[in-house]
Structure formats: C-alpha cells, structure tokens
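Let's start with one chain on its own, the form predicted on its own, as structure tokens.
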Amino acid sequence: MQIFAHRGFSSQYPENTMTAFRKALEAGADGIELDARLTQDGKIIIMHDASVDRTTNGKGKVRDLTFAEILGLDAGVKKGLVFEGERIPVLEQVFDELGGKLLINVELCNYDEGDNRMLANQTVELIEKYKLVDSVIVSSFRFNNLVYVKDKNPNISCGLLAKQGLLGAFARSFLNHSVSVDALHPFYTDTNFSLIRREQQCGRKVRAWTVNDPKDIRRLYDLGADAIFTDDPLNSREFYASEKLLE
C-alpha cells in the first residue's frame, strides 16, 4: 500500500510548499499530493484554498491575484517563525525538481470557478513537457476536469475524488464511471471491502484520504487499499516497518 504525503509532509511543515514536498521525499513517501489553482494571469500555483488567507500573510482569492502578487506572499510564517520566508510554489517548479523522484498527485482545485478546460489543459501540457505521464496522477472532485485531461492525453492517470459520507455517494457509485477513470479516491471512513473489490475488479485503484491514525492505516492495508494519503508520511512509514507491512 503506497503512502502519499497529503499536501506534502503537512503535519510538520507548511502545507503545499517545496519544503513540505522535499521532507516527504526524505521521509520515504511513495508520492506527494498537492493542489493546483490558476492565478489571475493564468499561472498554475500550489494552493489548497480558494483564498490565500489561511496559509499565508496575504488576503484575497487566488483567481483575483496576479502571479507576481502571489510570489510576494509568505507561505510559511503561519506554521511558525522558523518557516518564515517560504514561498508558494508553482507546479512547474515541483515537476522540475521532484518529477521522476516520486509519484505526484495533482488535484485540480478550480471548484470556485466556471467549468472550463484551462487548468486541466495547462496541467497536461506541463506533464508532457517534463515527460511525467507515467508518474503524475491528476485528481479532482470535479468530474469534468478528468474528462478534459483524458481528452488531451488519455495516458495520464486520473483519480476521481469522492466527498465524505452522503455527499460522496454518487462519486463512489459505479454509475459515475461513464468515462475512463483510473482510480477512486474516497474518504477513508467510506472505504470498505466491497468498494475496494468492486473498483479493483474494474481495473481502478483505490486511494483513501486522509489517513493519520495507525488503526485506520492497518484497516485499509488489510482491506487491500492501493494507497493512502496522510499528513505524516514518516509516522506512516515507521508504522509500516513496525507492523512488517513493508515485507
């Protein structure tokens, strides 16, 4: 069962930053998960929230800020003064430095915007530019994003994210796979034996989010999940070793 560092090693380091991604690699994560958004002037930056307020010293929505304005923000200081000066990375920077060293799951987070192909198309272009078709996964709660990715390059692996509980019931249902999707990414408490077996029998992987408790990690391992997303990849890796799950 693979370990993906959720927003990088986000339990210890500022989420969605190069430091968090580098530390995830050092911790032995199989992959990292990150969130992609477009700035006002069309640059793909790494940010989970629609606004920069929670994780930086700035204010405003990402889509209303220019790339230059985004670059001037501090993405580390709210995690602690020791991280002061950490910058918001761009997707191209992540691909350039870490591409090929581990799996990279890019979540397309244009949820507060109209339905368009811009983010999906630019992401595919970068994946192709850095020759990472075999090591990048594109995921989204918005099904159309995955359709757009597959339209542009059907060889890129896509994962459909499912919200927790009833809100994610349709995404978890078989009927929602009307176009080729390579994986389902459900919330960990919604991940059970029948779901995993059904998806795997259809050739899809199941990667559960966001799993931090060792008891839940063990349960998902025993159920046969393909991967977990976790905030603490080092803790998960150490648990694997202690439980001899690496053998």
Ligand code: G3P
The other form holds:
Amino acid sequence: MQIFAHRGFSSQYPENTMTAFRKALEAGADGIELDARLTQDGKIIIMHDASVDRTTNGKGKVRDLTFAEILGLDAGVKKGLVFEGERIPVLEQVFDELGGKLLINVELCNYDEGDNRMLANQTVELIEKYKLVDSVIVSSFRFNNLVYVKDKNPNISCGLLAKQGLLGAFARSFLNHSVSVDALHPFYTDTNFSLIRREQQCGRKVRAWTVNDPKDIRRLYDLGADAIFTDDPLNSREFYASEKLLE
Ligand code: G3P
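Next block: the form predicted in complex with this ligand, after the form predicted on its own:
Full complex below, order starting with the chain above.
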C-alpha cells in the first residue's frame, strides 16, 4: 500500500510548500498530493483553499490575485516563525524539481469557478512538457476535470475523489463508472472491503484519504487498499517498519 504525503509532509511543515514536498521525499513517501489552482492571470499555483487567508500572510481569493501578488506572500509563517519566507510554489517548479523522483498527485481545485477546461488543459501541458505521464496522477472532486484531462491525454492516470459520507455517495456508486477514470479516492471511513474489491475488479485503484492513525492505516492495509494519503509520511513509514508491512 503506497503512502502519499497529503499536501506534502503537512503535519510538520507548511502545507503545499516546497519544503513540505522535499521533506515528504526524505521521509520515504511514495508520492505527494498537492492542490492546483489558477491565479487571475492564469498561472497554476499550489494552494488548497480558495483564498490565501488561512495559510499565508495575505488576503483574498487566489482567482482574484495575480501571480506577482501571490509570489509576494509568505506561506510559511503561519505554521511557525522558523518557516518564514516560504513561498507558494507553482506547479511547474514542483514538476521541475521533484518530477520522476516520486509520484505526484495533482488535485484540480477549481471548485469555486465555473466549469472550464483551463486548469485541466494547462496541467496536462505541463505533465507532457516534463514527460511525467507515468508518474503524475490527476484527481478532482469535479469529474468534468478528469474528462478534460482524458480528452487531452488518455494516458494520464486520473482519480475521482469522493467526498465524505452521503455527499460522496454518487462518486462511490456504480454510476461513477460512466466516467473513465483509473482510480477512486474515497474518504477513509467510507472505504470498505466491498468497495475496494468492486473497484479493483474493474481495474481501478483505491486510494483513501486522509489517514493518520496507525490503526486506520492497518485497517486499510488489511482491506487491500492501494494507497493512503497521510499528513505524516514518516510516522506511516515507521509504522510499516514496526509491523513489517509491505509497500
Ligand atoms: O487528495 C486526497 C484528499 O486529500 C483530498 O482532500 O483536503 O486535499 O482536498 P484535500
């Protein structure tokens, strides 16, 4: 069962920053998960929330800020003074430095925008430019994004995210099979044996989010999940070693 560092090694380092991604690699994660959004002037940056307020010293929505304005923000100081000066990364920077060194799960997060292909198209172009078709996974709660990715390059692996509980019921149901994706990414408490077996029998991988407690890691491992997303990849690696679990 592979380990993906959720927003990088986000339990200890500022989420979705180069430091969090580098530390995840050092910790032995198989992959990182990160969140992609477009700035007002069309640059793909890495930020989970629609606004920069929670994780930076700035204010406002990513889609209303220019790339230059985003570059001026501090994405580390809210996690701790020691991280002061950390910048919001751009997707290209992540691909350039870490591409091919571990798996990269790019979540397309244009949820506060109307349905359009811009983020999906630009992400595919970057994946192709850096020759990362075999090591990047694109995921989204909005399945149109995955349709756009597959439309542009069917060889890129796509994972449909399912929200927690009832909100994710459609994505977890058989109906989602009208969308041609390679994996389902359900919330970990919604992940059970029959769901995993059904998806795997259809050739899809199942990657559960976001799993931090060792007993939950053990449960998903025993169920046969393909991967977990975790905030603490080091802890997960140590747990694997202590329990002699295989990747
Ligand atoms: O990508 C898996 C899961 O982490 C999605 O959650 O919180 O990053 O949007 P989030």
